[in-house]
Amino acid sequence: MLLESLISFLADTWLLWILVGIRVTLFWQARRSQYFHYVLNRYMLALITLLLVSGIVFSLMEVLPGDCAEKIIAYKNTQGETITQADIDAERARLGLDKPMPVRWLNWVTDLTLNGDLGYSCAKRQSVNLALGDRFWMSFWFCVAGLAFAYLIAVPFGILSAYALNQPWKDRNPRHSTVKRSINSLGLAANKLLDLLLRMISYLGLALPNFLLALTIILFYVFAGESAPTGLFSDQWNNEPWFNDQGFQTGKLVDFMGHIWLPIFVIGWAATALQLQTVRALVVDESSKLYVEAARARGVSGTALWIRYPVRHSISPLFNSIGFDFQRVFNDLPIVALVIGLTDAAALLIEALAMTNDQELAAGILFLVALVVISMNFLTDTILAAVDPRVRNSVLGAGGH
């Protein structure tokens, strides 16, 4: 009986023991390694930041008018039941809403820390965990795919744009033959024109809102007489299972791929434009530093010079901004989700804030977004400290190991 109670207690408080286990492991490693001492400090700072974020989110949700008891009683009233003020007070007492706000926040944080319970959704009349289901993971992978799309385009083309900026329009090297100068001049002019095109696209991406881009693409489909790729599936495949008696349905996968590109492209649009400008500025700044000139004086030139020096040293700041880029992409996702017809966590957040006034559901989604951003920043900081000598020396000191 005691063993069963212990197992039940551990199962109900699984998240707490994971957090404590990570803390103990890092503390043990920090006794012998300055690097793990840094990781431990960043881990504790991340937990404190999450605690502060939970308080801010919970406080903001308290500002919204009404509470869960009034919503539940209002629903019962629509079913023909006669409701009195005593019924409302009893419902508030049952849900613990009659307690002071700090006490309710502490209970919310305790349930969240012990077993990952995000609270109770009044509008859905179920726990926030069940109301979200796989929707948050859907939003998470949308943002990850949008960021991957942005970085795969922005990094190489941003480097190319920076490289073209430092090149002339024509080859005037007297050592080259006329034919070689003509061929080189065509290549240089092509790079310059590509740089101008990339800059125009990036400015357009920063100026054009994501939802307007989504509407424009949908209108193109409408004018062409085609079905717009809204949602995740067409009506034909929406209710079809992935597997039937014949096995995996390839048609549903093709239909899914024909729809999924739109949200990924749209939410990655502004991120691509911003990162293109960022990569270009970072590489241009690094290329003008003295260590690059010293390498050029030693005879290093061409692609080898760019890859080994300005490009290599420009990646770290970009890598360290992934968490903030995720937050920026998620901020664009709710409106895009409504335009395209998605049913992910971003659309659910708009519903909770603007339609149903569901404070706990909105607080749960906002906290999860903050959790992902803070976790990404923690991971990027620890990875950069491990692989980048400049970061390692700055955070650990010259004798760090």
The other form holds:
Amino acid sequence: MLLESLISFLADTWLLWILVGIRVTLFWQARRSQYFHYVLNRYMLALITLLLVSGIVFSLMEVLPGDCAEKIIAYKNTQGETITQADIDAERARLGLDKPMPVRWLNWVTDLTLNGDLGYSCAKRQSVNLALGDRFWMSFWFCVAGLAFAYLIAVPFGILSAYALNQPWKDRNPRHSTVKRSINSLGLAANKLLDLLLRMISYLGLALPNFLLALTIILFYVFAGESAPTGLFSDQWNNEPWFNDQGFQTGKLVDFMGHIWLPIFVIGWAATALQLQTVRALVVDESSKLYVEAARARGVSGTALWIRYPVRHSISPLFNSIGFDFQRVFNDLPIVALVIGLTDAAALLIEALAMTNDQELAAGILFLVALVVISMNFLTDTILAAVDPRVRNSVLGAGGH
Amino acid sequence: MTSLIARFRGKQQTSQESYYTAGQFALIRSRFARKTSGVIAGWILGTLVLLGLFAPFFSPSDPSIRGADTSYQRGAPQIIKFKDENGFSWRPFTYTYSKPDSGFDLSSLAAGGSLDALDALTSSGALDASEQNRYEIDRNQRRYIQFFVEGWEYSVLSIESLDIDIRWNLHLFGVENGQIHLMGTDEDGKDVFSRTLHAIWVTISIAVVALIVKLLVSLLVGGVSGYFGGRVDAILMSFTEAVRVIPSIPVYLACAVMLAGLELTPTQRYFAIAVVIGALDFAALGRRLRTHILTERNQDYVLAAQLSGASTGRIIWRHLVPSFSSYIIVDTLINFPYVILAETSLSFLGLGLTEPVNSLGVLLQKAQDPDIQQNMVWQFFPVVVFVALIMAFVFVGDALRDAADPYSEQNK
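Other form of same protein, the form predicted together with the partner chain, not the form predicted alone:
Every component of the complex follows; first up is the chain already shown.
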């Protein structure tokens, strides 16, 4: 009897215990190690930020018109019951909506920290956790894939762009022979042109709004007379399970891949422009520093110089910004999801905000995105402090700030 | 342009002495002039902005419903020619377009009223959307293009509070009778070219308002946080951090939904959207300002100002911020495309500006209409202008960023 109530108590408050457990472990470690002191600091800061985020998100949702009581009553109205204002007020009192906003926010946060419950969506008439289900993970992996796409293109070409930036169009070195000079000039000009072309293409991704890009691609399919790869699966595979009697269905995977590239490509291309600008600026900043000059004076030159000095040093700020890059990519996802006809969390977010005014669902999704960004920032901060000696010295030397 | 020519001739512009005595902005300008792609993008950008600013002068017809050409709805772009089989003319011309007789008579419907007649009418293709775009060209009736013609009246300067309203009716070009539609017309017969020109300025001015608001909020947050430090800094910065991690488009959306519930005139709505976009975007610039002011506030010149009795606001505004002005200007320019894109996204969802207003977002939104995609491709003209505008901004921003970087000079 006692055991059962203990188990149900633990099941209701599991998240709180995990959070407290991490806090205690870190605190224990921090007594001996300065590094863990820093991690503990970051951890507490992340929790405070999360609390603030929940406050901002919750008060933002207050501005959306309508509330839960009205939605539930409106639903009953469609079932043929007649409604009075008194009914709505009674429903409000039952749901606790007549309490002031801070109290409701506190309730929401308490439920969230105790067992990860994001509340109840009145428009969908089910709990937010259930309504979201796997859809949030779907959006998450879309963003990660889009980000990976952007990094794969932006990092090498950003470096190339930075390299080409400070190069002249022509080789005018008088010590080189005429033949060598013309060959070098050809290479330099090719570099410059390639840089310009790549920047043009990547900025085109920025300049073409996402929805237009997605529409254009779909339009090409329409003109070609084929069905556009909207959604996640074609009708044929939609209801097939991943595994059947013959084992894994490769056809479904192929079909999935045939559809999944479109959203990833669209959001990835738009993200590439910003990444390229960032990488370029970082590498240019580093490449004009004195240690590069010193390395050049020691006789390191060419690709070896670039890879070992400025490029290596500009990786860590880039790594540090992954969290915010994720947020930026997610920013673009809702509209793309709307055009392509995805049914992930981003599409739900648009639906909840612009159509059904579903405050609870929208707040839940926004909070989850912020949670992912904050966790990513926490992880990159701690990893960088462990790996990069410059970061370690600056954060640990200053007493963990 | 002169700098570009000088560049190709290999002329050295800056002599040693003027280089060392040049101010910060002169240095940025001279470095910017050496970036070919930046200079070209700058010229394109300047042209577009001028076209947008003087849109009424450059556009041959009124972009509002008043100027709609009812005799040429859903019309294709009219091609300008110098020569045809009737001979050559120095003055460019287009032809007279007229709607052919629709060819279907409704009398059969009126007489019998049977569904068979309706079916026959529908299957004959006379009601197809593409059929409605068809115009007959009368090649013998040329419309010559006139320059500096008098046309529809527009207001050059209008200040309501002072009761000033200067109106003018001169336009760069037009035709004698009827209207000219360089880029075709939309469903109502509004000239796409004129609408696009007017939209440029609306979009840019939204971005300008948003960026000014953003700058003010960033200055406030960054300045206060950096100058006072300590607890104020900690509270403000954790708040900034929290705002920064929430995706912005959904937040704009929530605000736009709220705005949609209010009773607003189009102008108020337009400013409200600009203010919302600007006010929520302070995090990045605010943080940079704060870091800068944190390092600068212990400098001797700040202490000197404090001892002379300068107030806190004056120290931040007159001493600390100017030391950072080049960064602020460059950052503002770089952020232009992103603000414009935010406005476009809102308009796409129907929550930004809406139809009768000419903004690039509104015009782009039409691109999702299947009717336009299949039958009126010329309505994609605003897309081309939009892409050119954003690209020009990004390239200018890139070149400016390089030019404003004081270390980039060391290698040369």
